[in-house]
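Next up: just one chain, as structure tokens, the form predicted alone.
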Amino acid sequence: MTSILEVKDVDVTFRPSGLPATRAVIGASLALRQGTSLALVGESGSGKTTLARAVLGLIPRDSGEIKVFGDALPKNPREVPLAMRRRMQPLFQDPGASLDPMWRVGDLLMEAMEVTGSVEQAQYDAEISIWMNALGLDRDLLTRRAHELSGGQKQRMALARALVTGAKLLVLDEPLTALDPPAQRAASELLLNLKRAHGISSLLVSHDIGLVRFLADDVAVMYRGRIVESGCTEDVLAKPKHPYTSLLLASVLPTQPLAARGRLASLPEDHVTEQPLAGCAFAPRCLHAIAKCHIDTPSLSAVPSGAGHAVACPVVV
């Protein structure tokens, strides 16, 4: 199956005035497939949403290549050609903060469209009926003002304005965070569907380690800018392999409430501010962890026992 996103050996530091550099990602590497969804987990602060910003061209890279339907997104983004990005689109944790609340509805989506350039004018409400019905969104709010819509609306705005520009890449930063539960699950299913029945492929970051269940065709675990583990979300999340992992999932799906909590009492804090110079950024806190752990920093390398499962971690538990 065809990348159409692929992102190698990606760097991105931040070096504001007066302050330490801080290394937000470090040697990311990943590839999703058309048609395809791949979540970005790890806790606050792993880097992921900088990763994904890295992807959409919002902020420079220091090194690494990234290829978003086989062309090369330049560096700087104010580079990033008008065409790439009409080809991505993000969906941010609160999508009413993106929506001009005294806009009309209508207005939102057209403007979306003459910005991009993606189809003529002539065919803006043909455009706008394909998305509305495929989003399950009535025609009346075309003429409403965006205050006026209810959070899971306001979502679904949002969504119709990224695929109007021809949108094939979403990237969905926290996605169901300002939503209320009946509203999660239905914006679960409607992901699913875009995904199904249109093809829409999706980089994914989240907390949430159901909606990656349940819509994730793939998963990449974060921790301290380095993605430690990757491979299909149904294998990673059943057998995790990197001690990372596993503490996360014990953290938030425990089927053994008592012993993940034994677990997690016994996990040293995390007190280190700064990247270790050398060795694995995880072995200060590792139950697992031997000399080498501290001494040589592991890449991600293929689980024998899982096909495209990969784990940076010289003690696989």
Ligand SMILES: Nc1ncnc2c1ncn2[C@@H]1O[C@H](COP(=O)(O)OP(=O)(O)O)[C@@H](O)[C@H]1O
The other form holds:
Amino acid sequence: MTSILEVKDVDVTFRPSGLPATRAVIGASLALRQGTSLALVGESGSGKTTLARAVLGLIPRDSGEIKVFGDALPKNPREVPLAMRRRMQPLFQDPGASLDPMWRVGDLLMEAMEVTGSVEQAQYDAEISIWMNALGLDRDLLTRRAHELSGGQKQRMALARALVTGAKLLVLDEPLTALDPPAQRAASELLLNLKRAHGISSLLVSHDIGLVRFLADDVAVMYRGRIVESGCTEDVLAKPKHPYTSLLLASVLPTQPLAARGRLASLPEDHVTEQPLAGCAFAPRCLHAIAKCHIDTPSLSAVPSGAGHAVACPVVV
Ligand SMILES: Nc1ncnc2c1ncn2[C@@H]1O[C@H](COP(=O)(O)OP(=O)(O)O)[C@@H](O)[C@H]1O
Ligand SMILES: [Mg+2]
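Show the same protein again, this time as the form predicted in complex with the named molecule rather than the form predicted alone.
Complete assembly follows, chain above in first position.
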């Protein structure tokens, strides 16, 4: 299957003036197969949003290559061609943020098609109907202003706005966080349907393991800017190899054995913010760390038993 998104050795550093630099993404590589969903998981501050924003061409990267639908993404966000932006659309945590509250939503959809030139003007209405239907939105809503919509409706409308532009790749950053549980359930099913029925691929940033299990075919686990484990969702969630992945899953999955949960939960909290000069960034918190973990930075290696499963840990491989 062809990859529609390829990320190779990407580094992103923030250099706020007067403050220390943050290496938010370090040597990240991943590939998203057409018509599938790849999840980025990891605790807050691990670099998920930064990597997603670099993929969208919204922030510059220091180094590394990103290919979207086979085309190289320029390093400088100002040089990203409109045609490239049109094919990948973001959906951020706060769905309202991308919708001007005072605009009628029908006009917002039309404006998106006009700006991107995704379809002929004569097709506007048909295109809107296709996506309103697919997203379970009533056409009556088109005359409402964005601020008159519920959270779930706003989110679906933000999705509709992305899809009428002809986007085939969605970058979803914590898409369910702002929704209540019934709307979360509905949105998860919608996203699955967009993938299955419409072949829409997605890069999903989420700390919601339930959503990841439901939607994502593959998963990459990030810790302190690095991808420390990756593979198909089933393998990684059922047979996590990296001690950090186990910790992450134990802290959210009630199905984990109680004994393991108690043991892992007693690990020290992560208070260190800067990258270690050498070694694995997780080593100071790791129950399995050996001397070399504090010296060498492990790179991803294939797990012998799992097809495509890779882990950056010398102890477990
Ligand atoms: N605009 C920014 N300026 C400076 N530092 C930033 C900026 N955005 C993110 N960071 C830092 O980069 C790191 C990764 O952040 P982020 O990608 O938002 O993580 P996540 O999405 O996994 O929670 C954090 O240490 C964060 O403080
Ligand atoms: Mg984030």
